[in-house]
Structures are given as structure tokens and as C-alpha cells.
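First comes one chain, alone, set out as C-alpha cells in the form predicted on its own.
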Amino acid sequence: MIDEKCQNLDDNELVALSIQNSQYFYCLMKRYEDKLKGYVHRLTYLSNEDVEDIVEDSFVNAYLHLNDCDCDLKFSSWMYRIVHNSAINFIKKQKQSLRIEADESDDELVDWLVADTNIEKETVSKHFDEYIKSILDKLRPEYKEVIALKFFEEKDYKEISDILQKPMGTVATLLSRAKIQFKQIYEKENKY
């Protein structure tokens, strides 16, 4: 019964109802669970079990702090921030590093990365694993974070700013520096 009511409600309405009745929070969980799992998996490249644990813990944390939800932000941005922080903390505790899961179907990312680099698009398609994935793994963690949000989660600069709690200008700078570092690593590894 509640599931049917949820379909016509926006996130802010569901947040308000969730404070009164926890069953409405289930609607928010269903709405974002797969997206958040995909984000954590792409950002961390952890096992499905670890990803599920991070997302579940994040939902519990979000529910416990629902009264603190910043309604000036989109609920999705607030939830992504909680999941992002949980994933980063998990990675730090495990003494691992961020990894971005990308593949040749991520055309927008590939186009963006190779735009200022002397890589032919055909070469990228043929040798994607060899070039792009290995270079992405070598980027600084803060660059991986903005790339994952921009290209895989399709967040705009404002949402990325809200999630990472950084000014939009900083987000733009991080993306620009990510591209520069990508180019530098590529050129260093491909000197003849």
C-alpha cells in the first residue's frame, strides 16, 4: 500500500513522511539502493558483499539522522554524500586505494580523457583495458571521486559540490587536473 503512495511523491515529501512513519523510508531506499550500490562499486571496486554492507550501513545512518537532512540539498546528494563518506572510510580502514571501474562503453569519459591527449579513439577502443583502466588507477583519489560522480553517476557540478562538500569551482578544478594528470601519466608511459 505504501509503495503505491510513494510513486507520486518526491524525495522531500518522502523524507517528511519517513520522520513520522519509517515505512516511507523504505521507498527512498528502493528508489536509490541500486544507484548507490553502482556508485560504490565503481568508486571502490569492492566485492558485492562489501558494497552492500556500505550501502546498508549508509541507509541506517541516513535514517538515524533524517531530522538533520539538509532540505536545501537534493535528498540524492545528501544520500550520496553519506555513502561516499562511508565508502572512503571503509577503504581507509582496509588500507586500500580507490579504483574506478570503467569500460569501453563509457564513451563520454573516454572522449573527455583523450580530448587533449595524443591517443587515437580507435586505439583507445582496441586497448581500453591496457591504457585507460591502468591510468585511471594511478590518478589521485580526489580525481577518481569527481570522475566517478561526473561520468558514471552523471551528477552536475552543483550535485558533486554538495556530495563532496567542495565549492563548484574546486570541482571544476579537480576535473581539469584529473585530465591533466591522465595526460601526463599516459605520455610518460608511452614515450618511445
Second form
Amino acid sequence: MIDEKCQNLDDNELVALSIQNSQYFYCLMKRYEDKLKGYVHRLTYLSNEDVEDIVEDSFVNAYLHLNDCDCDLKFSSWMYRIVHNSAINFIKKQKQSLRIEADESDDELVDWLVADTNIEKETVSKHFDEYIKSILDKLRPEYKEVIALKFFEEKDYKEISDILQKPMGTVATLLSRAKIQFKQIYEKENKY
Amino acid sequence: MKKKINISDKTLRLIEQRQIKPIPRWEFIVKNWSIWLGFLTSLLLLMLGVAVSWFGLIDNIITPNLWVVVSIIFLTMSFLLFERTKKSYRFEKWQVGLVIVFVGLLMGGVLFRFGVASRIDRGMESRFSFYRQMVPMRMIVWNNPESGYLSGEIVSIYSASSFVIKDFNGKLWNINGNQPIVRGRVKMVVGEEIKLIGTLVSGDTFDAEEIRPWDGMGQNMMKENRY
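Right, and the form predicted in complex with the partner chain of this protein, after the form predicted on its own?
Once more the chain from above appears, this time first in line as the rest of the complex follows.
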């Protein structure tokens, strides 16, 4: 079956074959379905139904634009870009704001939050649900996007740059500003 | 238990049922090339606009306002079109803007140095009658025989290429020329106000290479300056 043939093919080979035969596109969808659902869910905190609608629309959109797939990039970056844009458009239409669903088990995120600050790691872990989460929610949307890709999807700067279509320098700046804003809100809210 | 929806199956079914096909490659090629072509055309027009602006600002022959506006329009268009290219996001916006401005100023300067700007200005003047009204000549330039520019009123005519004019300071000039080019509607009659491009031969003798009518805003300026 095609499923078996797909196993030995990389993403770019599957893209080329998908243009002729939609069955190969099925393999690509299977490869990314869970990752993309997880990403949209953590970025938007929407219902399962909405998340699935966004991913499905993104797959159809990607299939339509296969001939425009930028093969200089990783297919995953291109696919994440489409899903990301669909999710942002959906959120805008619904007049909702981005939310990032994080918890104390996100070690890398916790380490990043406490690095270069005087916030104790234990404090962050202990009070994650209590107030750390709400501080993350108060960050500017562009900061949340970068945090979600960096810590939940474990993308490097180049991939984040390709997904968000921003220069790598801007990605680094956004991440550093996110930290500054997090620290400011944390200090303000812990004054009392 | 709620059955887990498999998005891949659902999407594949949708693609097959609706017979969705990928958009042909040529459509994307045409789109991408159109953006690049638009960008390069805008950049070229920016360079030409800057060249004529330099011509107005440095040689001080024309008022460059219109060309400065033209340059700003094509600078904006170049920036917007570049931002629509596929890989533009890899560069900071300010860097893109700065490079376009730098290239425009530099290449505009080169084109100006090679005389392209004055040719554009003359070409526009001969092709479009309204051009000189929009881009008037600077009055002072046409009273500068050392630089090859002279203007005045015809006071006597010996032949088509030999006549006398009185400049707006009242000085009489003997004009000679070897079949000078006549541009625009110039009536070679006494009382006609004209502009000349040529070479100063001596204190009151000027060799004309080109004769133009004194029209547009310059005409009024000349009359104002006469008194």
C-alpha cells in the first residue's frame, strides 16, 4: 500500500508525488496531523472541533498550493506557516486573543523564565497554575507565538523565522522582549 | 466513547469528492515573476526619477519638485513590491528600505553623470506639451550665457540663423548658428521671446545650437524680472 511506500520517502519527495497523486498527500497529512493539532491547540486553546477545522482547512490550502511549496524550506516549516496563519485568522474572526497553554512540566520554558531573573525555579513550578500561566497570557500576541514555537514545538530560530515570516534577528528580539515583559508583569504583580 | 476524528482521512475524502487539484505551477511562476518584474521596473523608474531630481538640484536648470514626487512614489512601490517577494521576510524592513534608497540615489547619480537626466528632461519636453508647465525651467539659468543658456526677445532678424535678441537685462546679443535645432512652436519674428542653448563666443555674440519658445511659467517670470 501507499502507506508503506511513504515510509522511506522524505517530505520533499512526498510533496513531488502528491502533485500527481493525492494518496501521497495523505501520508504527509498523517505525518503532521497530530503535531499540527497540538500546536494549534496550545497556541489558541480553542475547542477540539475548531482546532480540527483549522488543521483541515490548512491541509486543503496546502494541497492547493503544493506547486508553490518553497522547497528551500523544510516542508514542516511551510506547513506550520499555513496552519499558523489559519489559526491567527480564525482567532481574529472570532475576536479572541491568542492563549498559550503551558504547564509546569514544560521544563525548557520554566528554565528560560527563571534564567537571568531573580525568580526562583521552585516558585515558578509551584505557582505555575496560580499566576505564571496568567502572566504568560498577558504577554503580547507576537511574544506568545515565538514562545509557542520555541518551547512547545522546539523549533530553532531559522524555522521560527520561516514559519512566522520574520527575520531571524527579529525572532531573537521578540523572545528577549517577551522575557522582559514577563519579568515586568511578574515584579508588578508580586509587589503586593 | 466519542470516536476520534481522523483529519487526514476526512481531508483526503474531501479532496477526492470535490476533485480538488493543486493550482498549476505556471500560475505561481507568473505571479512571482510579475512581482519581480514590477519591483525591477519600479526600481528603474526610481533611478530615473532620482537622476532627473539630481539634474534639477545640482545643475539648477529645472525645478525638480515633480521628479522628487515621482521618485518618492517609485521608492514606495519598490519597497512594497519587494516586501511581496517570497524571501523578503528574511530581511529587516528598515534594511530593505535603506538599500532601495541607497541604490536609487547612487544609480540615479550615475545616470545623471552620464547625461541621461538632461536627455529625459528634453525628451519629455519635446513629447509632452504640458511637461514644461509642470517642470519649469529656472529663470536664472536662462540668463547664463557662460554656461550656454541665454534668453530674450528678438529685436531684429537677418536670417533664420542670424538675428539679434535683447536679454531681460536689456543687453543686446548677436546670435549666430549653423542651422540651430528649433524645438516647439517658435515664430522667428521680431517681438518673439525665446530661449537659446549654445556657446558664448564673445562679450555680445552667442552661437545658438537650439532655439526654444519661452513659454509656461518662465514667461511670466521673465516679464516680472524685466522691470
